[in-house]
Amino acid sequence: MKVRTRFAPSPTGFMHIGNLRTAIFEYLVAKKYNGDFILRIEDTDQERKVEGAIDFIYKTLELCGFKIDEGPNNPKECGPYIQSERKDIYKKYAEELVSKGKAYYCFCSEKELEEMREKAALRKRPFLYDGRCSKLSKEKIAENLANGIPYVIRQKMPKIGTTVIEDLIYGKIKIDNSILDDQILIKSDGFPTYNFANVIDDHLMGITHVIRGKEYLDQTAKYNLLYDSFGWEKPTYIHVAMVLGSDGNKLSKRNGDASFMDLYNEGYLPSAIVNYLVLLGWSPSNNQEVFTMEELINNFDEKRISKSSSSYDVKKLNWFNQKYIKNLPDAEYLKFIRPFLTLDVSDKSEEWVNKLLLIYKDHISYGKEINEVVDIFFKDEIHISDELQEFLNSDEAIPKVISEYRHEISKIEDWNIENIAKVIDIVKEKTGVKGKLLYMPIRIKISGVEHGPELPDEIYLIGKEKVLDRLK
């Protein structure tokens, strides 16, 4: 049987981290055994539909590399892809379920169901709807549905035994049924539930593999319900823990946690955000941490995806990131940070503009981190901290060198990087002085801070007077 397996996002907004995490792993499952990868938009919920949201996902997945096998933009034979165009496919299915005994039409009110509510709160017990519709009688139900009464379609639940989930990662776990409360499956509006389409969808696009966060997998004892009420074969479930925020709590776009596209517009590396994902919760049989796709898709084994919640770091991120943009080629990574330097450059050469971004890209690790760490070429005045004028005056050399390097770099004629660096050669014989009491008096003179890239280099691109003005 060909591996197929989907990711559904529902249409709400730029995809948060965790929900792109689920994809990562949906994605390397279908490509490790050759099979297929599915997207299906999962927007049931109306209310909560955001105009654009489609294009976003679109975006998201060819930004990391995904090849979408099926899906709405390269439909195949079990299309529609998009559940709101599958309405009709939901209905006729739960009337199948009706006429089984499966599932039932309810009629009751809001009204009702509060006082439901009500009462359940009062004995501190969790809400379970009564099942009184389940036992209504044919005549009445022809007359409710004759006389327009709004009905849902609810599932028919054991009330005695247990309901068996199989895990990949979490094994076997037995659900009392008694918890099971009957739930809806089609909605008074006509719509399907998440937990009903999805297992229609899954079965009729010939999903093998389900993936999905751990909180849902309670719920997978009333999918293995409706699968067994249809005399289907169950997919295999593989719950994944939860990424957790620096909070302890779920990362959620919800609680304002960076989504994809805020990473991507912040300049983190598409590559570089899929590398950190897939090692949130999944870990290589070797210690290897940095991976392209082709080595992620055969190095990956579901099996070793972890029980355990995994923490967002961006400091990690911010490691992996800076890797991929120190292995960017030159060419390509000029066109990558270019976009991000917003400080006036109007009066500065291509050549000049170049070379600034150059000898920053071992420093930087992300986009927009560019503007921060080369004001200081851009300011007539820069700051320096009190303990780094302590520094300046710890050591009776110090002025002795700033002075040599005054004047010695007064003397260049011609202003280029190898001429600058002879200046440095020229104050380390004249001074006898050597290593940091060399390097960093003129580099925090220069700049404000004690760390930067080639001494040389920044001296250059700050410029002749600039330079001897804050050497004074």
Ligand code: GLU
The other form holds:
Amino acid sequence: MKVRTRFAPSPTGFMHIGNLRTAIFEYLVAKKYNGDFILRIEDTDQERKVEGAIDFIYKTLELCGFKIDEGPNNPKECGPYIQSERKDIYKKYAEELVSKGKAYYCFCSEKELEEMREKAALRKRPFLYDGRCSKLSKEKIAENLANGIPYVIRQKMPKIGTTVIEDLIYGKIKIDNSILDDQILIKSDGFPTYNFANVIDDHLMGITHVIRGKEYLDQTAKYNLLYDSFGWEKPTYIHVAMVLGSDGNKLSKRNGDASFMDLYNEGYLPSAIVNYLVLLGWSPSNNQEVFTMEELINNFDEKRISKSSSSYDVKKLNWFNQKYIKNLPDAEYLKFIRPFLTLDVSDKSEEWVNKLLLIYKDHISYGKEINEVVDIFFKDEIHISDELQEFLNSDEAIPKVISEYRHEISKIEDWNIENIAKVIDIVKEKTGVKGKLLYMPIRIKISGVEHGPELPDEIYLIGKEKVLDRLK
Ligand code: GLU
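Take the protein just shown as the form predicted on its own and give its structure as the form predicted in complex with the named molecule.
To see the whole picture, the full complex is given below, headed by that same chain.
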């Protein structure tokens, strides 16, 4: 049987990193087995729908390097791929269940349901629909339908016994049927619930592996009962634990919550994001950390997905992104980084700007950071902190080094990196100072910071006049 997985987001116009990680796992499982990766849009909750969201999902997945084999924009025979366009299909299957005695019409009003909820609350029990409509006579049902009384269709749960869920990660889980609610399959507006639609779609779309958030794990008992009622084969379930914030709490704005587009707009490379996310909750059998897409496909083993939740850590993401930026060919790097540079370079040559951007290629963690690090090339005056000033005053060799260095720099006629690079050796020879006391004071005087790119590159770009000025 051909392996088929699906990514089934709601069209919210937002790709949470947790969702994206699920998509990555789904994609890798499909491709590892030469299978298909399907996009299905779960828009049964019409209120959450956002214009343009489908194109946005396509774009995001494409940026990440995932090819969607079937979906709303490239449909094949299993379409439509948007749940709101499949309403009639769900209705038909719900009615089939009714005729099999596995589901029933429920005409309870909001008021009746509210009373049931209150009763349950009084007894401190979770609310379970009491099944009263499952006992209605055929005649009563026909009468209600004829009178146009609004209804929902509910799944009829067994009241005794247990239902077993088999999950690739969590193993066998037994759920007591007595806690299962006669859940709604078709709502009064004719739309299916997620709980119904996902089963129908996964079956009709030939999905072999269902990979989704762990929050759906217990619910799977209900889905299994649906599969059994229809006599359908169940897919392999792979439930994945949550991605938490760095503080161990649910991801929120405070602990680093981010969407793919937020990160992309900050200057994170999609390949780095994918590489980072795949290791959140999955680990290879060796210690490899950096993977090409091909390596991921070949190495991914769904059985090694972790049972426990993982923490989103921007520092680690920065580490990956820096590696990926560093590995870009220069021309590609320049294309990537240039739009992030927002400082005014109108009076600089293209060569100067490119050189500037290139000397930071090995240093920056994300695109927008470029403005912070190149700041020293644009300021008229640099600020030296008290602590660094103290260092400059700490040894009498330092003023000598600086004035000698300034003197040698002033003598350069042909302003190029090679000539600038020679100066440090001349100063070393003349003053007899080496190591930290030689390099550090010059760097501090020129840039105001202790670390940076290669000193001659930096000096070359700042320009002779400004350098002499700063070394005064
Ligand atoms: N629409 C659901 C979600 O975004 C999909 C869950 C599933 O993959 O079945 O959480």
